[in-house]
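A single chain, nothing else alongside it, follows as structure tokens in the form predicted on its own.
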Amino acid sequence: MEKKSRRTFLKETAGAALGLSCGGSILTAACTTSGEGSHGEGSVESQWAMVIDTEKARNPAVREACMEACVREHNVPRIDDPAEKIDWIWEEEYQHVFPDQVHDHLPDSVKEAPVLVLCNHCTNPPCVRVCPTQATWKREEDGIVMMDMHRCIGCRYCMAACPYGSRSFNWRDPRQFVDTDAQGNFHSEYPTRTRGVVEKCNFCAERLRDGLAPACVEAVNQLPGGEGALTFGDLSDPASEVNRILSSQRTITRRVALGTGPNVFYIV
């Protein structure tokens, strides 16, 4: 039998499942008091959203460029072992990010092409719903799941409960895999974590508060050939890029039928 992967076998739990402070931590500039906002399903004043164009994504330097920005955002470690790895974004077979999508005639090069995966800022989600000390929360006034890795005590029911595998967990001391400069400086003032804490992508909040596109965003944006390839708005605005899109092109998100309400859409 083939060994499933640690990611895949968290969805596949996941999927099962769903059919039964920031305060002084670490995102103390992205928002007020640690866990404010929804704990369950409740409605919000707004929601921020993405939409990935597939195609212009094919180009790996799209594709690196995005994911590189995040990870000097946010001192994202780089840790090659697969089973230890940290994700915020990253990228997954067509096959295996839409398996709801696949029929045994779609063309290989469509299956195999990459596709680039994050958190999906659910409106329903199920990770905030299962964790015990509220260190996963929806944000009331944008929908942004967020994380207070402070709370965190590294029971992974998140992880195990979100469908689509989007959180890593620190199995060891993150920070002697964060890239520093000459002078053994971090590049970002964004917080490291520690061990035995669970870890995602948070839609830049912090660079939201400051009136600054999501670093991944940004970065694609400014390649040649990258623009288009990510956009991010807010779907209570009619008059927001994303809406104009979603109206305009034909888009998919990940796993609809099991109702998390995902936030970030594709086109395909």
Second form
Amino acid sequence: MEKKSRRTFLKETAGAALGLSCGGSILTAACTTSGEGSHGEGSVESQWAMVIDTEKARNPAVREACMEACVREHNVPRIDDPAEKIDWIWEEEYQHVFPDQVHDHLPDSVKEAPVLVLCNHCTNPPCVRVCPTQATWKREEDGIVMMDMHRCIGCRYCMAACPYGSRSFNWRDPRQFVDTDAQGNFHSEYPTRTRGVVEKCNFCAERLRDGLAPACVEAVNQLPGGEGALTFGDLSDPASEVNRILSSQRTITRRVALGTGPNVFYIV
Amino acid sequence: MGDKGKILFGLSVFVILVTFPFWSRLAAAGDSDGSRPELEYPADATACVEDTPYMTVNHMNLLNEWRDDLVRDGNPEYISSTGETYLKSLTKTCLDCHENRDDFCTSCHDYADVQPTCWECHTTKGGGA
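What would the structure be for the form predicted in complex with its partner chain, rather than the form predicted on its own?
Every chain and every other molecule in the complex is listed next, the one we just looked at coming first.
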């Protein structure tokens, strides 16, 4: 066997180490770039959006109608315990929905006024960034932040990441808390969830596929006095009703400074 | 050589333990005669989305494909090898014909001793648990 000098051996080892570290960093950079694309941040082909008229939704019957429609459409379990409650669309006090709009001189009637809240289907959703299994992702064709219950492992990173508290965790089997009719059937064929998964509003993706408006929007528009309390439409369509409202009225979104880009807008 | 009895006893205990999985399953299946379960086929349908031998072997893979296509890619239409178009839906398509889940899915899954988790979330037609 040919004997290497100490000098040659050191040179070759150093060269190999240098090659490895450069190659490694190039690979890492490439992986990071492709990883960002798969998180679905940034541009989407179109974006569903909702405008909530808080004045019209001050009527308790309007809020009740849309929350009830959602519960029936998606077999949402009714759990009273706030620690285990499942919420898709629900009401919160104004001061908690818009904490950066509240000052010391606002009357209690304004601070405590109920406001409808739901998933904002953000343009830049932090929940999607943190999901380790991509069980939640931003759908490119219409901008809905989707949930795949088959893939959710229940780690609840998304719940920690969402600044709006729009996600709920199933601490136990939700089926026992889902409404049934006299025959013991659920109100809807929409799959119930199982213990250990996170759920939230899906902008009624299953109804949109059939060309229907979200259940909450349909419910308020059928209610006398509730017409226009919720408006749903496509932000990429300049002629859509949501764009008409957004360009003609004063609207706000929740916690703008966070940069999440909510797609649920409020007329206040 | 007085240990013959002990050795034979030890050996027989060993053999019984090692073969336990086999004869315990045989004993459990003793209620039936071990033949395939009688499946209830839909009365008013003539064909499944694919032919029966294919569905028997591959229905689970097909359902997984449907799940990914519909949930992840938003693609609801399945075009079968005969050119028919079906909605990729367990409840709305499969159970539309196979109305009685217990006499079709469950009887065979029990026989094969598999426990699919589909029904923990998915409902039958009309929202049955």
